[in-house]
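The chain below stands alone and is given in structure tokens; this is the form predicted alone.
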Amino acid sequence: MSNQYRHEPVLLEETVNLLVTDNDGLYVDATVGMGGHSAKILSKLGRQGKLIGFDWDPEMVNISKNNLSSYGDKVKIIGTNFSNMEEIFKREGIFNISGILFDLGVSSLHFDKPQRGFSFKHEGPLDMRINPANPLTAHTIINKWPYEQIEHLIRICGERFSHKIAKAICERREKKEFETTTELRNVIEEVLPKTNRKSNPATKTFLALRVAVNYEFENLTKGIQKGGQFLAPGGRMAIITFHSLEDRIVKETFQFMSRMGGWKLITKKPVIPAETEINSNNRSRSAKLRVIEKVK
């Protein structure tokens, strides 16, 4: 792997310390990425301990297989979205896992590679697909979806000026289709004031597109439900989120599970990065970790 692309696993010590309760258990990294969290989990496991990693991105599957190759048959990486884990577990004959981790969002590699089209900081195609086989792209949404759908999508991701942005997008595409991330960013910057904003005016629109292209909220809900079915008593589920909409889904779902019985909240409040981590890795600043345990 090129040294140009690196990914620092967020809340690494905190996550693994809360997740691993059985050193000889079977753990699942549902979003293995480059393998940072997985390597830390594997380093804590005993002779019988094993890990299965999932990733929807074929590039990440290859990178993590290479990065974790020294662990041999203690680790198995499978290229699939974690929403498919039920089928995978049944196929592999797995019915009890000791812990499952979801590190949501996307990797630094996705943001840093212009050709993946995730970032408004680099000019690239309006793509944003985690898996290149996915037929839906940001290009399709921006150029083909009606005003109402675009406005709703941007609004639910927290953009107060969703109507202005959606209107500007629809007016611009009548003259010429959007092709690049820079074209979209420039249109948004033209209609939104930059004053008193901590982030670029395009931030929430790009987030909304990424979430829609990769079915992130739908897959998160499926992942929690399916993963919970396979956790052994005493097993834990840890989820790291990077924006308020994801965190709200996790918070409310965990609270509901706890109220219904059979589950115990391990983190009453989310664990957040220490100042030292934020200073060394700015992308960790919005991370929140929540953990729940299946009651014995």
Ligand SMILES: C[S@@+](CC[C@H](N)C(=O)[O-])C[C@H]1O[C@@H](n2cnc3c(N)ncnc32)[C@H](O)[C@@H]1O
The other form holds:
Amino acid sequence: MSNQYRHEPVLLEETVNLLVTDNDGLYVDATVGMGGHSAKILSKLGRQGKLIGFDWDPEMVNISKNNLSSYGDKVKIIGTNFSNMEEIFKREGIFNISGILFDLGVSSLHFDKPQRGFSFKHEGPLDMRINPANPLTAHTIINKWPYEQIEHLIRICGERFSHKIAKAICERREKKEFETTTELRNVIEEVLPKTNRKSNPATKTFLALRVAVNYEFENLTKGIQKGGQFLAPGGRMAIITFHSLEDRIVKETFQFMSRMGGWKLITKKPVIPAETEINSNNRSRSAKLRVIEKVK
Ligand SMILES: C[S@@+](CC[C@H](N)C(=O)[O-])C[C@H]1O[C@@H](n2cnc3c(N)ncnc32)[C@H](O)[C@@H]1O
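Condition change, the form predicted alone to the form predicted together with this ligand:
What follows is the entire complex, opening with the chain shown before.
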């Protein structure tokens, strides 16, 4: 059933070529998803090489286990938030990792499956949880958070009309609670006419909700810090981002690390997809890859 959904791995060749420097090393895919990047990494590894994959979504854990089963005991998939990797590494006796990959955000499955509530393109519940055990949902934010908090959240995620949108949300919920993605989209479209816009007026609000529901910035900051501690000298960290706020965190953190010493920037500028990739996978259009190496 899961296989009806596909996810095209972004910047696949570029990422794996920059990440894998030791064919017999231990690699961590912190966001294994459907296993596209992991399969490519595994295909490059020699006899000693191994990969550990994390995903916070139990559904993705099952899919990746299935998709990577032909690699046998060269691969181990663990269902966890990557911000908990320190505990996992200690439990598994892991250190001296050769490379760690973060391919951030959510998978195409999350957007394409209406019942997960990530997309304004499909009618679904206002959910947006990567892990369904997470207590916070988009429904809670939209129906319960005060105006100021909603306005601030949408604004920091780049929405110029955050006041208008937050006001419209708060007025509408006085009459009736929001239940679905379509209801939210309709309210946003009513206050922000679509004219002259490249993307749907609900795009940034939906992104902001997803980021908040899943603590995405907090997880990223923790992930970089923890992952860095467990890298072997010469080991690399590769991060693929899909929006400017996330990219800014990675860019500034990597610059800070290289200034402090002990780290070397491998990508002075982010690697972006070639036109051919963007033409065949529209989702890749905003991807940026940055790589840093622990100095030997
Ligand atoms: C862009 S997809 C990765 C796709 C993957 N590279 C592939 O080729 O299939 C991001 C994945 O990261 C997972 N994820 C997001 N935040 C996470 C977190 N904090 N910890 C672990 N997994 C996370 C999502 O569930 C999703 O499956």
